[in-house]
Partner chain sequence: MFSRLIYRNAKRSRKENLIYFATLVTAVASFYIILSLGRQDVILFLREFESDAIDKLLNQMPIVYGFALFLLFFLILFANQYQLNRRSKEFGTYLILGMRKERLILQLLAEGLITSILALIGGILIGGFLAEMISLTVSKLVGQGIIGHHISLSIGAIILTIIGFLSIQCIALIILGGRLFTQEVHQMLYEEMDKKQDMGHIKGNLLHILIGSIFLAAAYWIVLYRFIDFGGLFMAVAFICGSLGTLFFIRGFGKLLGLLTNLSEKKSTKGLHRFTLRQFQENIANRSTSVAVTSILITLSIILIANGASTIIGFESSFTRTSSLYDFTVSGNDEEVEQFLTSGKMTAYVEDLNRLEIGRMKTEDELGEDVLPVSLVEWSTLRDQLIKATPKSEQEDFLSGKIQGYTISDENSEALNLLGTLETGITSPYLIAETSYNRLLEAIGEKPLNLAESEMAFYFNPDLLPMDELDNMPVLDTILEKAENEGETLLSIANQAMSIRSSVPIRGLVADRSIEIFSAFIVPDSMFDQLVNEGTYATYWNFRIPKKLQDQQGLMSPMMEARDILMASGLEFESYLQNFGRQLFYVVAGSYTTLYMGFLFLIIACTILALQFLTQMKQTRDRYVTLSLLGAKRQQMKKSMHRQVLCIFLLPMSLACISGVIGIRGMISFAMLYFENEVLLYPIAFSFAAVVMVIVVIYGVAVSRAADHEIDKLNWKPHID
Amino acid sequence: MVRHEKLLEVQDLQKNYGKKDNLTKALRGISFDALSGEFLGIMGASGSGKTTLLNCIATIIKPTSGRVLLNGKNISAFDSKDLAEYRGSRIGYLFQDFGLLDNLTGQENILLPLSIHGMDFAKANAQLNELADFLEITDILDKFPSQMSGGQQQRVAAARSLISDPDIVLADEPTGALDTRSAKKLMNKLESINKSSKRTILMVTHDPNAASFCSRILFIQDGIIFHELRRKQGEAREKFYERILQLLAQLGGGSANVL
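In the form predicted alone, let's see this chain only.
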């Protein structure tokens, strides 16, 4: 039996916006673990706290209370040097809107995180060639974003999130701006990366098609986790997709069951 270690631990995470009468509780004490090599999905309605959670893990925003641990280390306690390393090499972030710079080529966009953090370019070029081949973007590395399709831009963004060989990839609605064909192609690539290199992926999505590629899904409502759905061993993605649709149709109250 293969043992999976805890890679990410989220402990009683809370995030408030505003004060007193204008106080909004975006996260209300979320706790969960993400295992090494897991493909974990986060689902919920708009305003449920999904992106706030992801941004707390990415240190884009600071939680009001609670802790986020990566490999047992509390990222809230990091000094500026450790925080820069965490953002630059320990996590990769895949944005819904691609986040590519218009005046840089695909190759320059992919290598940008390494140039910012002063990493080894010899190693980076080898990694770039491998990722470009795998993601089928070799022929567009010299093109600018305006010369690429949406699917190509998102695959370039995926390569950028992976170039530093991060411990975990955070994906925020990665298929949200893509057509159905491009979305499926991207998800197939992310699933292959997860399985072939045991890369841990934490993905926020509202799309049941994208969610069906996950091994486990956490459902968030009003800032709390209230349901969990696990993909059964050997279960076909189509069957898991059907169970996700059934659950979404049934949800209306706060259940803590694991299906």
Contents of the next structure:
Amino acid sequence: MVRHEKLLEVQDLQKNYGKKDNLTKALRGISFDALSGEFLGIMGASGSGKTTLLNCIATIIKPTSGRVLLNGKNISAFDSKDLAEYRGSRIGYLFQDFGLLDNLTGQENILLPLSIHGMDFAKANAQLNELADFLEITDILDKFPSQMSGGQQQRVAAARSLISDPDIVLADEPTGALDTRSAKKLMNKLESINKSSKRTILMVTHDPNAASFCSRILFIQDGIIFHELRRKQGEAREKFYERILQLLAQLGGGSANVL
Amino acid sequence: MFSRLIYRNAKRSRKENLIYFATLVTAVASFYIILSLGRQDVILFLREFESDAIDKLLNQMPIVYGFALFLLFFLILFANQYQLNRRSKEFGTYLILGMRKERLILQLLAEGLITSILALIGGILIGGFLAEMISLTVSKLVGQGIIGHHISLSIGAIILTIIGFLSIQCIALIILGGRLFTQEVHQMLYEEMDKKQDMGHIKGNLLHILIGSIFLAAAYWIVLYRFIDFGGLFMAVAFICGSLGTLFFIRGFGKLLGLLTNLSEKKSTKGLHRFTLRQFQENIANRSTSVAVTSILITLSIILIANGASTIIGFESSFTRTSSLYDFTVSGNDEEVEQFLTSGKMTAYVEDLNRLEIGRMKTEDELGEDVLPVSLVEWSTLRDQLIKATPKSEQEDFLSGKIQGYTISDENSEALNLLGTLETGITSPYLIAETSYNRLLEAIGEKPLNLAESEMAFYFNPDLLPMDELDNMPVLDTILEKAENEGETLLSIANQAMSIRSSVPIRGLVADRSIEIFSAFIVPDSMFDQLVNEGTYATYWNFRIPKKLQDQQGLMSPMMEARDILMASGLEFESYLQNFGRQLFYVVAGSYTTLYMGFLFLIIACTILALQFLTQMKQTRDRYVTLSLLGAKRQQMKKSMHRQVLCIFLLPMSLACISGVIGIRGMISFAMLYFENEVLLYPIAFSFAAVVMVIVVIYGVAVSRAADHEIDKLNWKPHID
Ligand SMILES: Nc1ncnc2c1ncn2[C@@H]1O[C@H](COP(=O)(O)OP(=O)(O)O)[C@@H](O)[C@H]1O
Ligand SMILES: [Mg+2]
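Same protein, different form: I have the form predicted alone, so give me the form predicted together with its partner chain.
So here's everything in the complex, that chain up top.
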């Protein structure tokens, strides 16, 4: 597959919840592109519309207006059959609550997208081992989620989102339910996956620490993007983190207001 | 506003929860059917002939009703629990919004009352309809037009149904309400299935399966070989072993299934196969006890239904009237009877009128009175020949004195039965005058005997002596023919050598039971007059309903008319109706309760399985959301769901089928079950099996559809498919 320079194009996305009387405008026209191989972060306060945005891109909810193009294809206009084709195979998901099935083992959870799409398993095994090795979950592949720590569960979920070699991985607050150490470990892994295999990742977070692993961050408030921050070539993560904190302080006059 | 909320909730929970509501309706209908038994046409009909027995049967009904009440209580409890679980989030929300617990429980009870009233209306309508259908079907099947139809609606039954149902519903709701009262709000809001995945160790599971298999094997062995030892105690042992075995087996199986899932790498990777297996495993492993209970219930249900069916088959075969010939037998003063039977009002109903003369043979009267009478019959040659004709094992037992006294049964050889029959009556055997028997033969279109002066024939009662055919008895006939050819004397009466006629067709001597003899000698009239003991001499006037009348109106209605006329006459009489009624009673008494219990068990088992599955489905709903996010199509998930339903029903069913078949075999080999009529066996067995299958399939389909509905509801986010 030829990688489009602009892997993901979001064009004037709007989303309203509810009917006339109590209409919530969660997204008020959002546009941005994500380039192939980019690790893009989206930051914003609670209720700013991050999850709504990600869900629109993820085809979990239908936008009120606007388009989402993946590799030039308008996935927001897909019918259900095409959507099922995309989900789990071209798009990988990582959720805050991990989204593992607790009656399947780690390995079964990871391989689930392949089973669902009826993909070849012979090849997948090598890939599974490699991923498991990299994410340090080889020992727990035969365990059930309840027998794993939160960090392990999220890394299993990460392996699941990567197993089908998707064009893009969408992550909604993946560190939200993890302690600092596990969060850092996960972010390290995601970062190196992004770097080593040029995997495009779009992550929503309100944690500056997690965001500092990104190569670019979009800031969203009340359903619109109002700022963008780029990590400079060769900039250390700690430096970038400082800059994020600074920006948040400037923007909100104290992070409490923004986050 | 509060009451409207109650009403709306009651309405919604009925709509959302068809299975719950259907369970309540089923319970009501079951109550009604058992309580209205006394109003069934066949029971009303039988009251006329067997009123004591019927009253006894009806007196036992409260026990059955109590038992049904007991069982259905658990069903209702289970259904309500399921219902409350479903709604625990809703209740939690009410409480968070400030509703007091007392009020919530009051509301629940009020909702329960509304639902109960509707269930009562629905259940009584359905129960009434079913009772009516059963009544009509049964009277169609057996009555051939004689059993008049009455509407089976019974106010008493309705009132008792209402009381019974409301009380168990109330108790169940109070128990569950009490539990709700002590529950934390958090628990209600976030109630989820146990996330613990306890797979156990493979050794433990194998141990479970092993213990289960041993128990099951023990139970099967007892059932097949030792069922009736220790006065039925072993039956209880078999039941306990079987139940424990099922319990262990299913527990081990559920967990082993998980391990097998781990092992079967390759095959199980297509589609949602693995997921399906895991869901199944979770359902079985986490609830092995209730799955085992359903399996036991289904086993019992199979055995009970087979039992009921065999009773019906038994009836059908006796209803074919192979040996019974006469429709009426009148006794009393000869002249009076003859005059009445040939009078104008009766002639239309009388055909093949036969005055039967019967009496016992005199004994040698030279001896004093306080000594045992000595028989005029000398039959040692015949006796020896019969002993020789018995199979080896019986012969040894007989000669060594192990057989003492005779039990006539179809497990004995023909020769042994004959020996017993003859020996018991030999001191003063019954005599039948030849002309009487000739008229009987004539009625069935056979040639008269035309016995020579010193010739006789044996008569055996076909109701008491098992016979393969009514027209010949192979062993006896061989002996008789051989003696005839060789000029040997087998038997002599009063020192006169008799020759014995072979292959005499045999029919019942009277309409029902006024003559209960095992055997008799048919002798020429002159000999009868000479030998009969005057004190035992009796005559019976037998007749049949004319063939023409039968062709026009069927047998039953002319028989009822004739019966009414005879009743009015004050003469002593019996009719085939009594015979028929008695057999019918055995069938009704034997099959009604067993079939009822059988189907009740089946329905309870199916409901438990269904509710359990739907509970799991509800609790693991978010798994399906995740699946669809990973790209699973709705169709794929439905397919997985249907497979799960299939497995959930098949596992306990298949174990139950094995146990049930072995149970039936055991009962056949210990003669607790008969399948006499091979011709009817298959259609009846097939139709009952079909009804059982249909019930299970209805449940399976209902559950699948409810599950599909859940999947369809997943579109809370518009794009998921
Ligand atoms: N299903 C929904 N129905 C109605 N309003 C919603 C729904 N989901 C989110 N919202 C509203 O949309 C806005 C954005 O929410 P969300 O995207 O969840 O923000 P974030 O993820 O940044 O916290 C909020 O005001 C929220 O109340
Ligand atoms: Mg959010």
